[in-house]
Amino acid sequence: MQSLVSILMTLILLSGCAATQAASKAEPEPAQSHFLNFPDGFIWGTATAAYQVEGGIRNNWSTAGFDAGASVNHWQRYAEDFEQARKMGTSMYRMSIEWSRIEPEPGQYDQVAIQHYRDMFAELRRQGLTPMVTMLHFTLPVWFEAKGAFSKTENIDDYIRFVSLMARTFKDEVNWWNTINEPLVYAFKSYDEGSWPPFQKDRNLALRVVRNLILAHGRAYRVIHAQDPIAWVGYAHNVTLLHPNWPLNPVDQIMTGVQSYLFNQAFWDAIVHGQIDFQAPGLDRLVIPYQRELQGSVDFIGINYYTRYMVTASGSTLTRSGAPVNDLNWEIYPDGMLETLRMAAPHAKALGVPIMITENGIADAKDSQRPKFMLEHLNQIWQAIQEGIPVHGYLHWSLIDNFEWIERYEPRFGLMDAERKWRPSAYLYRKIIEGNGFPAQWLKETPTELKREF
């Protein structure tokens, strides 16, 4: 395995060089003639995860003071929604299952939450819409969390028999999995930052969780597949851009190659060789030794891409002074989703598999930023195509406005609102499916004249 000093030094030429990279594929303006179509088959979908939309759950998030409530009562209106899925054109939906439902006591199953989620597949089936099912977004039963969760390495066995009864009991239902929504950030936001349940503060803890994650992930991809050899399963993996806050500062380099390494890259080279050894400065080493059902455990790749963020010399993260942001204060960064394809492109090839963007998507309550969002994302998305780079689907997060984490129900990113009223982005994506891709000339005009043009 590497030492620190040659991981650092390689990321650092490797920054360098992507760099240079950058500006060498620069790509041309289009014409405005042009128009990106994208593959035959391409697949277009929406995103939700349970705890924001479906209302009445009790987990760790509800008895830790952030309570859903009913949220937008999707448990009760799921077919009305999947029906305005259909309407705008979709043919995937992802969605998760509530282990706390499930299971909302140690080995005692409720038959009737299972057979709600039987109905709700059914209703995906009746829709014409592909069901895409994550087993673990951010929420766990109470029991589970009480007992340490994943930062001990024998709860994974709790999870594994979870992920087993519903490989089990949905392999019919279900062909594509996610094990695990965007695992370095629950780590880290709930065992280093502390700002999400259980609010620990302990960053060689938050390691330990990530590796226990990777490995239950290793473990859940085989026995799904053992219910289902031909299932497609993957996770769900946030890439967030790191750049040097000063790029000519070796610094802000070596800070920012680390972090966006552990963040961004681990997991995947985990995947790819079976094993990681890995180790920051004045942090305890993430090692994994070699695992054989850890190896190679995807079939595709799922990217969640939202935004970037500086990196100083300490370590800390800024938000690019002046940069366009979103209501949460994110920045809208479109050339990032290219880059992070890049990123993706030699693990998808060394590990045989495409490229599915799991979630992207803007908080934007007056819908005056989403159009643009949307269209100048999925021209990065396009230029990748063009290179090569096999990217077989996106889904829009999110299908209606849902509870967004701590920020309670601020954030709006929804195409639908509560009320299962349309924004115009809504119509927009639905013009978008129905050519299977839109006219260069769309990435240049304004608000108004696009809603013009649907």
Ligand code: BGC
Contents of the next structure:
Amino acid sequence: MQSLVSILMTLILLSGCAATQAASKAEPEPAQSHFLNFPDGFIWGTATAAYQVEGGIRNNWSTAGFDAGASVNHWQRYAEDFEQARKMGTSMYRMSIEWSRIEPEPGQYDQVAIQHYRDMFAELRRQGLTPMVTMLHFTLPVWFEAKGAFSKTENIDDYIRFVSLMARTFKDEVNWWNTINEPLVYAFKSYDEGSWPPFQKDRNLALRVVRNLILAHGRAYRVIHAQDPIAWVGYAHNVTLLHPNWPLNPVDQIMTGVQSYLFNQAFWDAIVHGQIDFQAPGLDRLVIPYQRELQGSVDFIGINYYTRYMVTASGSTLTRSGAPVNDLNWEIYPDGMLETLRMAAPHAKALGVPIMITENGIADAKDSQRPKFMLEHLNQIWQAIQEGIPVHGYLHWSLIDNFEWIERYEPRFGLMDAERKWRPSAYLYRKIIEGNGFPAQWLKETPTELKREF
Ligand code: BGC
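Can I have the other form now, the form predicted in complex with beta-D-glucopyranose (BGC), not the form predicted alone?
Below is the whole assembly, all chains and molecules, this chain first.
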């Protein structure tokens, strides 16, 4: 058991890091004559998730009062959506398989649904798009939720059975897998904040779920590799940057350090070391003794980056006052992309794996902020690559407007709207992909000047 002193030392060190990170600004902007050229073979793509786009799904969300209904009917219209993705110039499409479709009742597999996903993969191949497939993107079969989902260690077996079936069934079609999307977001929204199904408010329970998701990930990684030794397997990790609200207040710093470690780093550490032993003040210990199957269980580090929050002395999080925000009042903070990549870099190095940006995007119905958002975040990624951080691809969230969880259909993250009409940023994205980069000058242009470029 870690002593209180060592925990406090860790927290102070971590909060020191957070404060330094908060203070360090991005690198100087590149000269205006520069062309921000991305490495040859850089992967450009878009991302979606089954429940958010497919329509007609019954799962733990639909039965809890958040029915996505027909959504944007991607289930029927996938071929035209993939065609649009190809026309944008992308070469990778991140999607998820809906577990509740495949296994609507425990042990009963829907062959029609399996064939439908097979048809989708075939269509992706026809369009020249490589699928990256997520096994679990927040939603669960109703029966799995009813038995306590990942709050019970023994339930991991059900998830592994599903993962194993998918890996076996689609090993010839799918080379890139994410075991889980944003495990920490899922655990804390569903079990601590209580805003997502099953609406629990118990922080220690959330920690137990995190522990079980770490174990589930390690096992899923091995199961997929048993089917396909050369698959690229990872998980999509959300980094929400956390900075102290009052940078010089030691209590804000400590609260930031604890939260940032738990939320942004602990899962990575568990994978690097094959174990974890962490205790935040007042909470149960998060402990996994060394597990061989967990250590090194990623072939890439997937990062979803959207925003940052300021942490107060009480531990609550705020949007920085006066900050530029998106339609969901999330701060637009492009510098955070570089900071995130610098945070991930030592883990990527220790594991010897590249980084993929598995999501980045903005809720912006008018598309008035998205072009700049995209350029500024790509600028930060480009800077990271110049520093030697091995970023191999960028998947924009999202190809199309979709069901945004408890906010339902109001937020618009799509490069296309639900009618499949391209927003201006889709044209910009196409232009960036065509050039495998863009002139630094574009970062300085007003939205009207910029529009003339694409
Ligand atoms: C999730 C997506 C979500 C997006 C925007 C990510 O955290 O993976 O499902 O739509 O953020 O909120």
